[in-house]
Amino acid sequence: MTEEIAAVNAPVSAIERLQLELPELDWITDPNRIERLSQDFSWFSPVLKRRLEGKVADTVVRPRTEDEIRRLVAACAKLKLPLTIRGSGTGNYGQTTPLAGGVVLDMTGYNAMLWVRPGVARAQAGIRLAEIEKATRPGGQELRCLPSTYRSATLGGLFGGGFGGVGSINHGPLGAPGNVIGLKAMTIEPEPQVVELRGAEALRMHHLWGTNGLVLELEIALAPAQPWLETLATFTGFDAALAFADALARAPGLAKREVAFFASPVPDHLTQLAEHLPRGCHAVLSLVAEAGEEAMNELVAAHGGSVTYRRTAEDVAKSNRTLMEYTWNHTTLHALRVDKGLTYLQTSFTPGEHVRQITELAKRYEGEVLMHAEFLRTMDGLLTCSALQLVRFSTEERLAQIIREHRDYGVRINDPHTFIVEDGKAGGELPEEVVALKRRFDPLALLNPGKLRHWPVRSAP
């Protein structure tokens, strides 16, 4: 009897109070699901895998309406509960892993397509990118930029944790002016405010991993849709393959959506494409407008290559299989499935110097750092490459040394082995206007604590 009375009088935790206050919300309480929804693809990094082990939310909630989100946010603010925003968890840096427990806010139930107009569309943050293209393609439009994870990745996740992807060869990274037109965001306080941000001000929430605002809707620019021809061209020599990739990327008369360079032995790790990739070859993956096929084939022949894989847009639509899912960090995923001893880097090369830099670095780290480069335009519109090199991991010390040596060589490394924003993509202290936005939208410092250098982790109540 005494034990029963004690149980009745046991103090209620902040999480239990939250769930009691909002019983109508879609709460996820199964420990296995909570653990899964507290993770992303940070296991790509052995450093992050170690540092994030055991970090899980106390609960996960999946709201469906703005009112549900508002009531959740208000209650979390009153209870001082940490709040970590999540899309589909396709990020790679532990963006959605809570360091202080609390609540993971899964936005995937908040996923309406709001409208499509010439050159622009607006949708709720939890919509999957593939669903946006389903809505825009009938009107002859497509996304300007989409990651290789587009089938599952959400619009808000791309904005909060992504950089670029397929299409960046034309339109640059997502943060380039004109790609994101505006957004609607909610403040994290007992009386949440909903605010519309436009243009440059909206981009102050970009790639901040949901640390300085809860994005509800995004308005993004679109591009005219094309029937894309998907091809693999293979070469026996590194220099010829890289020269072809660069020539194709630079060719002004050839419309393209994607050009990726895989130096040997990277193609050997793409086992699902093995019949099209001779062992030991160097390969270039591309999406070129079907009307440009003849000109592209002439470029392949001029560089001594062979087209070993060819699929029209109709073929791709019928099969629902696309080479886009072998690009960007999907390349890393496919390689890790073959060799779990690999990890990766993220390197930005100098426009006009990228071919030389790629060649020199590939030779310097031959056998240890395997070259995979994606052609894109910079924020200034200059053509260059970003590399997602595969690295044969030995020790954390050696990995840190490789990163230092790349930086000493004169190229930028966006460190993918840290969960601190300033130490990774930001590459230094955040601009004051970004910090000011953090204070404005998260005055209680509850959003994804521990991911910004000057906002440390506080334990959940």
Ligand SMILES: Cc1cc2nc3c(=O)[nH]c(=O)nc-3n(C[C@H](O)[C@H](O)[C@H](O)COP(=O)(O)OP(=O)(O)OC[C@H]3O[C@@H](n4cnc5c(N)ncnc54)[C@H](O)[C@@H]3O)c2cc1C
The other form holds:
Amino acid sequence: MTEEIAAVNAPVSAIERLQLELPELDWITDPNRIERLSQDFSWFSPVLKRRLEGKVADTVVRPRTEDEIRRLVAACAKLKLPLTIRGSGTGNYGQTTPLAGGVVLDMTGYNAMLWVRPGVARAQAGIRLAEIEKATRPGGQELRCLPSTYRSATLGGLFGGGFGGVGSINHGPLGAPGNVIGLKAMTIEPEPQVVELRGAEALRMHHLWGTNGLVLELEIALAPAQPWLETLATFTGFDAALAFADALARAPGLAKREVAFFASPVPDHLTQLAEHLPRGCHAVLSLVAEAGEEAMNELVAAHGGSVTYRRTAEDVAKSNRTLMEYTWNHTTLHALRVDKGLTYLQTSFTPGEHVRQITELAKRYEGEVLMHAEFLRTMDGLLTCSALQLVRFSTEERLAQIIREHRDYGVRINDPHTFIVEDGKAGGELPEEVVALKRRFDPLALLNPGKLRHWPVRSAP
Ligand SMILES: Cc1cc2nc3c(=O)[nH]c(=O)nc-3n(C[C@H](O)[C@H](O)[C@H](O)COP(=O)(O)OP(=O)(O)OC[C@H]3O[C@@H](n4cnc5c(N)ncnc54)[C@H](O)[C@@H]3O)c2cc1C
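So that was the form predicted alone. Now I'd like the form predicted together with this ligand, please.
Now the complete complex, all chains and molecules, led by this one.
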């Protein structure tokens, strides 16, 4: 048999059949791009970095219309091909990394803003969050809570893999009732169905890492936009800085969008802001309504601090440089740029106990776990902090011990070093209604296989 005949007779893989069936779709076939589009920011964790090494999709596709998505889903279901949904891939837990090969479905081509009304907007899932604000700001509205990655992150990615962020000090996590109003999702079947889910039912797809439904559109609540003043206040003492941050966060007359506390030596890692952060200082980063500047300055002075950085909303708009990109896990990103030996934790403190807990834990792990805390409201509306502490990494065993000790101390750790949904923020077995949604929307168990503990992992045939 000649080589030519052998090639003609070679069995066609399921991926090749898929691509032959849907030639008009935007396929990404370059192996380097496929590798890049199979990854997210899981490299923040040395544990995930090791465990996800070499995990890569067989192909990536970027549909542009609902019809293209439907044809792709139908064909994948018929061929039993694993499907991993991706927004912009800024997730931290390998959420967009396929464990069993198959297709990465890049949603960024499906990105239209559908409408904006008073207090609410609707858009396709692949839209970038920054694009939503471009559409809502002229009408005086903004997103209620947005991750520090808002420039690149998508709406579907925030819903599928995010938690909240800037603005959560007012509105709590994205999952707090009222923040997400409804969604449209597609089932993964040979004959895909499109279903609208509202309220609590819609939230059953939230933070499930694209394992229990493909979200096509989201309807989200908006907040009135304010001109936000961006400041850094610095302090020589830990207690004074934390007390100021807590007082600012609580002050009911001061409208704010963000308050973050960086204990020394965290500010030393923010090298792009070095001229505003005296070495060894403790710092508080905030976005407060411009009208509240005098009241805030009085609070800074009362705690013995100094304002070392001040930008008005107009300065921020002109420079396109915002302190929001130094908050939440952006703090970790900036720190990792100057010290590759760091990793991080995610900790929720007890409302009302948060100042004491932060102070005690910062002392206990001095030099090893460096305190960075973000103020927010809980699902019940109580003010507290979530920390994204920087950890000087030594071994995986030591990291696990630190996590255990924090839990024994009485604070909640949302483990960022796992790619199993139940072991992360979910903190255990999923509620029955979430599992029921999985059965309804993904009966063939093709969505992001390996990320839910009790569901089978079948590799691409
Ligand atoms: C430097 C840095 C800072 C960060 N700061 C924050 C922060 O402040 N707050 C925060 O919450 N997170 C933060 N994150 C995590 C992440 O950036 C956000 O959660 C972001 O919203 C994810 O959006 P994405 O488009 O990149 O999603 P991706 O990473 O592409 O996807 C996230 C998950 O959602 C699923 N998904 C995506 N689209 C859909 C869809 N249409 N239907 C169903 N499932 C879907 C994916 O399968 C995946 O499991 C940060 C990450 C980094 C690296």
